[in-house]
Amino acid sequence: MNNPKKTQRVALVTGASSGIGKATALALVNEGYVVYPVARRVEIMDDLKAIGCIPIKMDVTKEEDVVAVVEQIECDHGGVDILVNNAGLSVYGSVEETDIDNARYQFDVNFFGLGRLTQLVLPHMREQRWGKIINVSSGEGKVHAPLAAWYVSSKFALEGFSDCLRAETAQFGIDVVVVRPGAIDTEITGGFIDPLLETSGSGPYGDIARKMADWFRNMGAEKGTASPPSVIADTILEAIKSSRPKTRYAAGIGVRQAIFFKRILSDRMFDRFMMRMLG
């Protein structure tokens, strides 16, 4: 491994060609990281190479892609310093009705692309005794939701996957830290109206669904109903520059709300809870 002498920190962001992952690059190469942000999409990122980060393509579910990115960056820089865990999907619909591979796709994504890219970013990290993993999970990792069974179950498993993590890796100076955004202004919020509504909005769900696309379509920053997603790239800022950060975040309209109700109210009632906020 080439390990130049670092003036500065690397920081890897996944997920980065819009939405909280983009907010997040900005964020860090306006504080002078070394940022390579990470997507599928990489013909939109040019706006965020014209301020000096370092896009690359990759795909979080390809291993010949993860390993790339990581062995690129240690030849031009050393290695990850600052691994930001945003890339996702959401897969909507029943439990009942979600086709089965879309739903193991969900996991891919979520969970097990990520998990693979963690992996490889460790050793770096342990041998020079310090690095930052940051997980992006969702209000959703702590709160149920119906119609939303396969992505909460991908961010309930992300949540354990990095308190036990944090757990393994304190005693090499490494931070885990989770960020739950509440309700965020991105694409992906619309993206899966029409997934959900083909999946389940004319079957047995279908009342539920077609209440849950009209809540999703009136979500929005500019409606005062979503946060812009520089709420979230501002907490995974502060996390990173912190000595000693908080274990879990949470930002973004609602979520400390939802949190509070969950932990208050029995499931039953949090359930009835929820079937309400949808009208």
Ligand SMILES: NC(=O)c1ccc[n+]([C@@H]2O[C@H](COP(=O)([O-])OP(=O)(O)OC[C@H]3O[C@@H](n4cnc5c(N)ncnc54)[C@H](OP(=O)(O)O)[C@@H]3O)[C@@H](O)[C@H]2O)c1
Given for the second form:
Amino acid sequence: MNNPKKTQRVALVTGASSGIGKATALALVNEGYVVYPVARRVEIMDDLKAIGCIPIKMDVTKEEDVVAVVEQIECDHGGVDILVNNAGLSVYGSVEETDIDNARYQFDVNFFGLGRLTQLVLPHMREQRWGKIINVSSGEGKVHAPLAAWYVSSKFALEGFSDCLRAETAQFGIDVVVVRPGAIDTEITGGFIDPLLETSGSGPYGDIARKMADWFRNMGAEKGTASPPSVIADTILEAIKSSRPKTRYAAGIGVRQAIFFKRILSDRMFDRFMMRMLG
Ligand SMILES: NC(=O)c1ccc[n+]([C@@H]2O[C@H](COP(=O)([O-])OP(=O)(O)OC[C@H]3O[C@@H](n4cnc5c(N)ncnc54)[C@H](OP(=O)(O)O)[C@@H]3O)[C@@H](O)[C@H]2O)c1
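Pass me the form predicted together with this ligand as well; I've looked at the form predicted on its own already.
Once more the chain from above appears, this time first in line as the rest of the complex follows.
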């Protein structure tokens, strides 16, 4: 293994072809980190390459891709010091009507992809007794919503996983941090409205599905109903730079309020609050 004397921390950012991941890669490279942004659409990371990042094509659900990326970074720079597990997608639709293969894929990307990558970077972090693992959850890692069971449960799983990981790796100088974005203006929202309506728009859950689709259509930074991705990139940077980061950060429009109401309301009151929010 080529192991040059390290002067810079090395960061691997997943889901960096758009949205929060791209903003995070940008923020990190501007701060002087060595940054490997990864995603399937490597061709739309040329802008990151132009400013010094090292983009690599990686599908988080493919074992050979994940192993190859970690091996390349070990070979180039000794290993991954900072892992930002950000890649994700949203499968929305009622529990009943969602195709179970789509539900499984939701977990493959949002949960098992993150888990496998974490396994692969831990030996290096443990040996050097330093590492940061930032897991991008969601307000929905704490707060439930109708027609979001598969997405919400993948993020709830990520949250429990992160707590266990933090408890078992703190002894090796590894920090595990959960970041919960609120409404952020990225591709993810536009990407799930049509599938949501295809799954649940005309069946027994159609009324909620259509209201939800309208709610998400109204989400955008220019309308003041969503924050720009840089808000989350700045939060991730804060967690990385802190010598004693919080275990959880929440940033972006609506997330702190939603978590507050979840804490103070009973489950049934929160259900009603959610339905009223959707109109
Ligand atoms: N936007 C929000 O309001 C919001 C709120 C709460 C939480 N989040 C979370 O924030 C994270 C980032 O989402 P975003 O909002 O920035 O959305 P986005 O712009 O759609 O970005 C998602 C990223 O994930 C990557 N990705 C998806 N499937 C992948 C796969 N199989 N392998 C590798 N990469 C994959 C995509 O890249 P390729 O398609 O090129 O592979 C893309 O770069 C997600 O975990 C999401 O759950 C977002």
